[in-house]
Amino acid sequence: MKNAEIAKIFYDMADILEINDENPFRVRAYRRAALNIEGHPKDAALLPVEELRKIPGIGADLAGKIREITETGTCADYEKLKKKYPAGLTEILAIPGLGPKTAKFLNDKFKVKGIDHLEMLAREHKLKGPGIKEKTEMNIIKGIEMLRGRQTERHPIGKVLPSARELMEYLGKSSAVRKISIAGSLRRWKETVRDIDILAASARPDELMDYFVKLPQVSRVLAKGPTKSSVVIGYGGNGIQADLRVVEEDAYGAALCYFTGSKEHNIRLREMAVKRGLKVNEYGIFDSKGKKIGGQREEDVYQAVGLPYIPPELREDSGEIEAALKGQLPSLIQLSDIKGDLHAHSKQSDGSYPLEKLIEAARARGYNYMALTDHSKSLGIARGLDEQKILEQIKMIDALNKKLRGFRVLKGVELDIRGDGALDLPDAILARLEIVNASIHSGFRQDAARITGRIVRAMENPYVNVISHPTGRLIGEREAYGLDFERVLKAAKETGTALEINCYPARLDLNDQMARRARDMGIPLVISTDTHVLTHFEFMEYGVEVARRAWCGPGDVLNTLDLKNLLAALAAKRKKLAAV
């Protein structure tokens, strides 16, 4: 039982309790527990109860439920809650964008039997009436389509990568393995993937395949052969296919290149090889007479066709071949280039830890600084800070910074952009801060002109440094706003406002294509984790990989700067707009 599955049950319990108008503190407790379990680095199934109780938000009662879930796959309280409502109601709660209150309304009025029944009602416009508008019907249909796509096609990388790495760890324990790597779109860090591809070199493939299909994660064996086996790991709707291919060690590089690049990238490589009288495939590099002349390393393939090594993230046939031929491949940003995190929440708003713990975790990662950016007052569900609490927090940070050596906490806020475009705090307060991240948390379904205008208006404020999670999408759960992104880019360029690549795996917002467009226009980017739990700091890797797919180097990202230059860059916008 994985942490994500435990979290799913707690999220479901919170939804059902909210439908039943239960105590909001109890609802919040389940959601907080779900968040903290989902982000915990260790498998909750392996933790003793006393360790579970050390996780923020997990008391004796919830620790007991976690243990019950890991042992039985469910818990008695969850089953009792589900019986309070028809199965159709709990089923439609899975539809992205459909909140508990709307779900209850639909059940009460239409006796919805499930997703298929709800879709039929929406497509026949039988929902429209008091409480349900035509636009709501359209959003329900979109949510159902998104849910079905999520279940049957592609899986978010944040769900898949931890499982792939766990498989790699188990496979690496086999003495039959000589070399092993993740391949496919997962190695290219695509934000969604169909399956897990693993490549291994072994002189004993039969032994390795026997070992693979018997791993504890495997719920079903789809196929087993001497060079390729396919299994399903996980259970139910969370299952994903994993393929293991085994090659000889002298072909490992060629095979890794072949099974990593996109179809289009590989075609380009093969065409270039043919022009040189060569043949490249997953078995190696061959001359015109069919003699194998290389393939042990990936670099051999690129060298054979006259190219420098191309990093996996760029292998999409999106200009990387042409850039490589001209010697113009970018020097891509690396995780080690990041000097600090510019988006983190403490216990004073909706985070789970006090600032001191955040500082400790950030320093452990080798950072020189971090920004405390708790929510502003309008976001009541996140216990947002009003003017007085912001001023108190500023004093607290100043006092802490006097004690710190070699590390600095930046005074910041995640400022809510209200539905009418107004900002949530006055300029007099914002002027006291060193970094202001502005975000949209409501009115997601406004038309493109209105929601774009809200963001542009925020960027025109001299104190707003960054637009956080600019498109608002949640991968597989909520579509991006209807946003005029070109207008946003133009305003960002004109005002000197940075755009965030939010590292949270369900967001990855900006995505790689939008981040590349911003990078090409010279718009500064920040890569931040939006940390609410200490383990969220580890998500920085996801954001860095989005930036690599966007062709970004260290110079394109503000939080690769040292503290002095970062503060100067953040202050530059105020000076620029003040001079206008």
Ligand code: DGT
The other form holds:
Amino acid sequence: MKNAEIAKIFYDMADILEINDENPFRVRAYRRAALNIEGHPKDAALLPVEELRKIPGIGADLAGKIREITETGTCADYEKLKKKYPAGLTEILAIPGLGPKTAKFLNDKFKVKGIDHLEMLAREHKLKGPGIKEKTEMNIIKGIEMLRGRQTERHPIGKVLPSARELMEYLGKSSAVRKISIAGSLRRWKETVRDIDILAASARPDELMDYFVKLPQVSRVLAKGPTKSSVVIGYGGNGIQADLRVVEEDAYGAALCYFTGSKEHNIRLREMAVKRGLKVNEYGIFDSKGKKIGGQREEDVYQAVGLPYIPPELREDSGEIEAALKGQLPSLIQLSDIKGDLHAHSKQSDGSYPLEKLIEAARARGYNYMALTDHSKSLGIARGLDEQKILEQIKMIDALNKKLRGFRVLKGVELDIRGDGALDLPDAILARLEIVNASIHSGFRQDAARITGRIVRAMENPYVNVISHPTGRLIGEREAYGLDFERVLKAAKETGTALEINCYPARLDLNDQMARRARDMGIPLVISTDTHVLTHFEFMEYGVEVARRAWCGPGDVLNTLDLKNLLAALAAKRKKLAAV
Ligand code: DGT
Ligand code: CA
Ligand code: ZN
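Okay, that's the form predicted alone, but what's the structure of the form predicted together with the named molecule?
Okay, now the whole complex, with that chain kicking things off.
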């Protein structure tokens, strides 16, 4: 039983309680517990109850439920709750963007039997009327399409990578493995992947395949052979296909290049090989007489066609071959270039830990600084801070910084851009902070002019340093706002406002292509985790990988700067705009 599966049950329970108009604090308690379990680094199934109780938001009652779930696969309260209404409702609750309240309304009014039934009603425009707008109807259809796509097609990388790494750890233990690597879209760090591709070199492929299909994660074996086996790991909606291919060691590099893709990139490589009278494929590099001349190392393939090594993240045939030919490949940012995190929430808003704990976790990662950016007041649900509380926090941070050596907490806020475009705190308060991340948390469905206008207006404020999660998309769950992104870029450039690559795996916002546009225009980027619990700091690698896919070097990202230069960069916009 994985933590994510336990979390799913708690999320479901919260939804059901909400539908039944139960105490909102209970609803929130379940959501918070779900979030914290999901983000917990250790396997809850292996933890004793006393340890479970140390997880924030988990008391005696929830710890007991977690134990019951890990032992039996469910818990009595969940089963009882599920009986409270027709199966159709639980089914339609899975539709992205359809909240519990609307689901209940639909169910009461139309006796919805399930997703197919709801889709039919929506397509025939039978839903719209009092309580349901035409737009809601369209959103329901979109949500259903997304859900179908998700079940049959692509999985967000954040859900796949941890399982893939676990699988790799198990496979690495087999003595039949000589070399092993993740390949495919996962190695290129695409934000969604269809399956997990793994490549191994082995002299004993049969033994390795026997070992592979019997691993504890495997729920189904789809095919088994000496060179390729396919299995499903995980269950239900969390199930994902994993393919293991095994080659001989002297073809490992050529095979790794081939199976990493992208297909479009490979086609370009093969064309270049042909022009040189060579052939490259998954078996190696061959001369015109068919004699094998290399392929043990991936570098060999690039060398054979006259190119420098191209990092997997760039292999999309989106200009990397041309750049490589000219010797102009970017020198990509690395995780170790990051000197601090500029977006984190403490217990004072909707985070789960006090600032001291966040500092410990940030220091443990080798950072020199972090910004505390709790929510501002209009975000009541996240216990956003008002002017008074911000001032208290500023005092608290000043006092704390005096005691810290070799580390600095930046005074910041995640400033809500309100529905009407107004900023949630006055300039007098913002001026006392060192970093202001502004972001949208409401009115997602406003038209392009309106929602773009809100963001542009925020950027025109001299104190707003960063626009956080600029497009609002949640992978596979919520589409980006209908932004005029070119206008956002233009305003960012003119005002000197940075754009965030939010590392939260469900967000990855900006995405790779948008971040690349920003980078090409010389707009500064920040890569921030939006930490709510300590383990979220680990999401930094996802954001760094988005930046790598966006061709960014360390110079394109503000939080690679040392403290002094970072503070200067943040202050620059104020000097420029506040002066006029
Ligand atoms: P995905 O699975 O849709 O997220 O994307 P990939 O890139 O992982 O695609 P996948 O799993 O179908 O294949 C893995 C790699 O194997 C792919 O990136 C390139 C290589 N490959 C697969 N089929 C072909 C093919 O027909 N032609 C060429 N040139 N390469 C292929
Ligand atoms: Ca794949
Ligand atoms: Zn945040």
